[in-house]
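Below you'll find only one chain, the form predicted alone, shown as structure tokens.
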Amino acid sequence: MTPKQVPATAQGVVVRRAEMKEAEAVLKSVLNLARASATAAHWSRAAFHPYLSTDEAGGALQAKAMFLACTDPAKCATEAGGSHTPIATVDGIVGFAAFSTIMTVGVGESTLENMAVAIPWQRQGIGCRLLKAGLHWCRAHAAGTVFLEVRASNRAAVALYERAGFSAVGNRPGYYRDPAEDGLQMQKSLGRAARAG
């Protein structure tokens, strides 16, 4: 087998946040894996950035936060929620998912906005990762429930967003474009027993 024939594997994968220091490499990445992808949502530039991390204001009453899955551990040593190392360059980025919260304590909501992960590293866990990874982050910001919107016809992204626990709530007759089609409104409870991801 050739390299090129090699199949992907997730081992080696890192999930973590995404940082406003790397914006230059992670706009560029993201975009083109979100313009690549059948079922994400194909923003801007422009839309992706407000989702970089920053330090938080004390007081704010919204945030927003991208998670990577990259596959470069040594470019990406930090995962979700551990210590976090200077990172000149983001190479290798093969999933994404967006998050915003709106934070009222214990009546916050949150919703996962955008979401994709390249087709050679599908069905290997990395999109539940990300998911995993985002949903601990709503929950650290008073998210009760989290929302999402995802294509009816995506069997395997509603199969996964159930095992994560959450379930259809509503349709949205012609949510989506480039096909048109029906979005299935979805949603989590994270209350104070349930557990994120």
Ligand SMILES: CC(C)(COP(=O)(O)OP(=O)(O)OC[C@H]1O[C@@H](n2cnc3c(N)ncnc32)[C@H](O)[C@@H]1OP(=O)(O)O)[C@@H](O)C(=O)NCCC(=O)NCCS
The other form holds:
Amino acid sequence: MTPKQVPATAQGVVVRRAEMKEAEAVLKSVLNLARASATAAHWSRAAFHPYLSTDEAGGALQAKAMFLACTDPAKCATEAGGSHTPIATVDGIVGFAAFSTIMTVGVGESTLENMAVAIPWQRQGIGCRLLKAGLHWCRAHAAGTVFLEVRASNRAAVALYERAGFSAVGNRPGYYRDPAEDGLQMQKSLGRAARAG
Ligand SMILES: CC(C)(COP(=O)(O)OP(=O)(O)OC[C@H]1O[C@@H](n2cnc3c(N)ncnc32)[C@H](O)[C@@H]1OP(=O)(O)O)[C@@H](O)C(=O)NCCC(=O)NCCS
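For comparison with the form predicted alone, kindly provide the form predicted together with the ligand.
The next block holds the full complex; its first chain is the one shown before.
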């Protein structure tokens, strides 16, 4: 096996929230990660930027967040949900997942907007961990349901989402371009009922 063929190991990879203060390093990495993937959404830098928000003000009607998988624990904060250590630079971002939430009639609706794991790091549970961190954030933002769209042919992603408890609820003809393809709409209930009023 040549060094290039040696699989990267996910041992020591940390999953945590992306923060505004590390914008330069994070945006560069996630742009590259998304562009290197045929099936991730190829967003612009400007499209990624709002996901680096600092903590939302209480009661915000809309919120966005991005979670990162990083290989360098010395420069990364603790697992999402734990306390955050301020950092200025980020090395070794090997995966990301971007989520949004909108509050409607007392209960939030979240969307998994974009996600990718670098090829050498795939199939080691990093996608699952990014999803778990994102779903935790969705719950904390009062989301009752999480939606996503995925290319119908994207077996890896569909399998990941099914394993995380998402199920197919609809088909969006011609949703994707380059190449043209239908979008499979999936959803997961977080078991939260709408609050009265
Ligand atoms: C989809 C993606 C994020 C999965 O990331 P990952 O880190 O490899 O996922 P995990 O290792 O956490 O996989 C968890 C489970 O998902 C399923 N899965 C993941 N990749 C799979 C594959 N290639 N084939 C079949 N099932 C797969 C399996 O059930 C897997 O569990 P297992 O390894 O114990 O069998 C990754 O393949 C990727 O970045 N793809 C390109 C970008 C993309 O398609 N993004 C989604 C856009 S909607």
